[in-house]
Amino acid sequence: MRSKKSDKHFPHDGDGRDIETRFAELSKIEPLEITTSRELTMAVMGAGSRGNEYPAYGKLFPGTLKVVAVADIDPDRRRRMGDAWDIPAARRFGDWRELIAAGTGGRLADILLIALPDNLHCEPALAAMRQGYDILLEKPMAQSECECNDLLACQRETGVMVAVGHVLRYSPYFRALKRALELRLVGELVNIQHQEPVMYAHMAHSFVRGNWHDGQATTPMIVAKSCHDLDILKWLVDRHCLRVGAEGGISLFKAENAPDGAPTRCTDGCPCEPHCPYSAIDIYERKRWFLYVFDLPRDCPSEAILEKLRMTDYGRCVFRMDNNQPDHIVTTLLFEGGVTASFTMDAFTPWGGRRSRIMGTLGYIEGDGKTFTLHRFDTCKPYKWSFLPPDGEKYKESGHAGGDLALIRDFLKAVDTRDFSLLSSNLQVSVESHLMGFACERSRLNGQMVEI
């Protein structure tokens, strides 16, 4: 037993219980099915990727969750949505604004999921919660602080319950994380230095030539890609955060980098195309990626997604979009308690997936997105975590990496049983990292650490 004198040098370590006891503990995984009291309705705005993610639980889990009415302003998305879930043709609506009508006098569903451009989060936001619905909000749920502000004053107003879409929380590897620093598997948090890879291509795609290659039109591209990030270093802190430096730009992707003779788009005759990363050709047409922005299958005939090619921005040159939006981003935060995080966002890896480095006064962690490794100071010994949950199959059918319906299983026991405890990315907790975010945009513009 340690006498008082070696404790002050050797803060608590956990509960008394040894580090393999603890460390199994990481290993309990929930189950993704649920059983709710009845099947819970949802009408969806934004049939888009995001807009099926969530819903496909319902398929998965039969009786928890079903759709009942869509807006989308694309027919074919509306479409689709509506024949999978048989939605009658008079809950089938164009503008957001439709939908919200149609329910005047009451509400057409129990949940409201709010899937569209990031520039249609907070209007739709405020009407449906003044119409009473419980809300999914897809990140970033704002496009200013006022904005922000804004929501969660009408959400205290009104009571509704509204889960934002911070779904890395939600996965196994980011929960078992944050369990791992509760059972004090490292002692006392003193520094995470944290990564998110955006992967060559997937930022040509996103944030060069696609919706999100304007910050001003969106938002800044740490609210947009990494708000997520940020509200990861805040959950796993767990404090407040009082100030943050961030330094970035655009490296690359300026119109004085384009190689000589270069067209305005790919399909044009480049005479680089053919070794060029970013060729528009190579990425869609050759490697057939991100095909679902075209809604063409895998196997569809290259000249359908040539044509595509020459008619969008997603042909153009990345040397000459009209992009705002930084290549690669460095920030630093300061938490109460004098706790340090660093965060970089990189556009130019090979591979996508977060990494991050946890550092303790007794252990430190190093993990992937799917796998980490805690090692401990006094055993010397590494104990090594992977993603084995009882349904790791029906995981693997949920993006970011299990944690997409692992938000809407929460979030549809919060709303069946009325328990707001239950969800973890509720519309309070979100606005902070939102509010970091915005900070890091300021301080990247300014040159100057923010306070927040």
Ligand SMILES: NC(=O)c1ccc[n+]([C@@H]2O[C@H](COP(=O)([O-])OP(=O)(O)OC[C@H]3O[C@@H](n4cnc5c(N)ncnc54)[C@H](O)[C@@H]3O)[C@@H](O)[C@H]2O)c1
Second form
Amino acid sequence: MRSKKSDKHFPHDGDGRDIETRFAELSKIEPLEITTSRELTMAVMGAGSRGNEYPAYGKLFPGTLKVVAVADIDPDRRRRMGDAWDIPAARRFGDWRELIAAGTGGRLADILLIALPDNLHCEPALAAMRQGYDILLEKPMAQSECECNDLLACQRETGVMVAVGHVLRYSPYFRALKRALELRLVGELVNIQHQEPVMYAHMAHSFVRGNWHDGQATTPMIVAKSCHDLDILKWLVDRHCLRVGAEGGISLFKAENAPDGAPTRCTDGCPCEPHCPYSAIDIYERKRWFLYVFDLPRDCPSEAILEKLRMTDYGRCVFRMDNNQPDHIVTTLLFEGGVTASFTMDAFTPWGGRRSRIMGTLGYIEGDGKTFTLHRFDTCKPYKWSFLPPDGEKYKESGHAGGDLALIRDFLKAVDTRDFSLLSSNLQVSVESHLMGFACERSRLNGQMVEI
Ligand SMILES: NC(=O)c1ccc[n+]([C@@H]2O[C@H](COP(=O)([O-])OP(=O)(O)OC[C@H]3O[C@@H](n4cnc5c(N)ncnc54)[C@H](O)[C@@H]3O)[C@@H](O)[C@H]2O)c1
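Now show me the form predicted in complex with the ligand, since the one above was the form predicted alone.
Everything in the complex follows now, all chains and molecules, and the chain you saw is the first one.
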């Protein structure tokens, strides 16, 4: 019979501390609030949904961050952000190039947030790096492998700090999973199954009707939506990815699936509308989901929503769009040392979030994006983790399960102290996971495994 001591020293089992002690470490959550040596100033390009998410930190924790310049071609969004931060008229710009032009004699702020559409990430980032801005660049960082490499070369040349918006790395859930693997609570990592359930209505909203419906104009789905997931997988495995393979396509959202008699818009008296889960009237007017895209509050009159549906792509039939993004993708990934992962992106789910299954030589973790359970094979006991925010309500004000505000917290800390190591999603590591995404897309289109 094996002694207790030899159980403890199973070769894959971490630093020798018992499981309970190591597992307890996972509940240490970093508070959102930090103090900076001074109030850092921010210029914002793109005052849309993401452009408002990160500056919210400065409102929650006054004295840390202040927006002092904004560029948005939408006059209402520009005005709203300008007014919210008392930005002088001379610092309110239309096109992003005006903000760059105004900074030729010296940058306008300590940091720049680039929250423009996907096709406007690389060029502004290159221009801003050359002006010396430290940048928070929304994902996807660029539209091609070549652009990713250009960004990296420019960052190395200029020495500025660039954080990419891989918010999941900062969410307490994924931080706890990462720590669990570092502490070898599953022993030696062997395989991960990771799922991104996009959710049926979110798919219709963003990737069939919305901004990301055309993978050529923006980026392919595996980059546009799932670069987060490839990044998380690479981060958890903590090894280089060697080879990827991908399959998938459009199963539902195409003309041949349109119901008989369906007009081009849901608002044009579609006979199927009352039964269609993708009906724009149902999603926006009855359920009142995603109204932020119209800058409308949830309690606005129905007519205001219906007017938007009559005038924009958001009212069009999902079977008669110009979409080309796959609604399901299945990928396999091989990492150094033989560690494997499979990732699926699924439109047809009732909820969003992420689902994780992590297999190691001593244990198994199953998680749902908010909570997870470690099952050890030696003790045969389950160990449950769930997120208990240390500073009350404030984590709840952050999107991506706390990740949005935790990312800007770490970015501010890194800029304030000039300590690049505080930044988990720096440009270099993010280039690597973006390249995995572009390789997956090549594999999906060519039907072959792709070496990275
Ligand atoms: N990190 C994440 O989890 C996450 C989540 C959603 C979106 N994103 C990314 O963030 C970026 C922004 O997405 P969003 O949902 O905020 O989009 P959005 O449409 O709400 O905001 C983009 C803003 O850019 C403005 N704009 C467009 N062209 C411009 C120009 N030439 N000059 C100045 N302003 C211009 C638009 O008017 C708009 O207000 C996208 O690249 C998206 O992929 C990241």
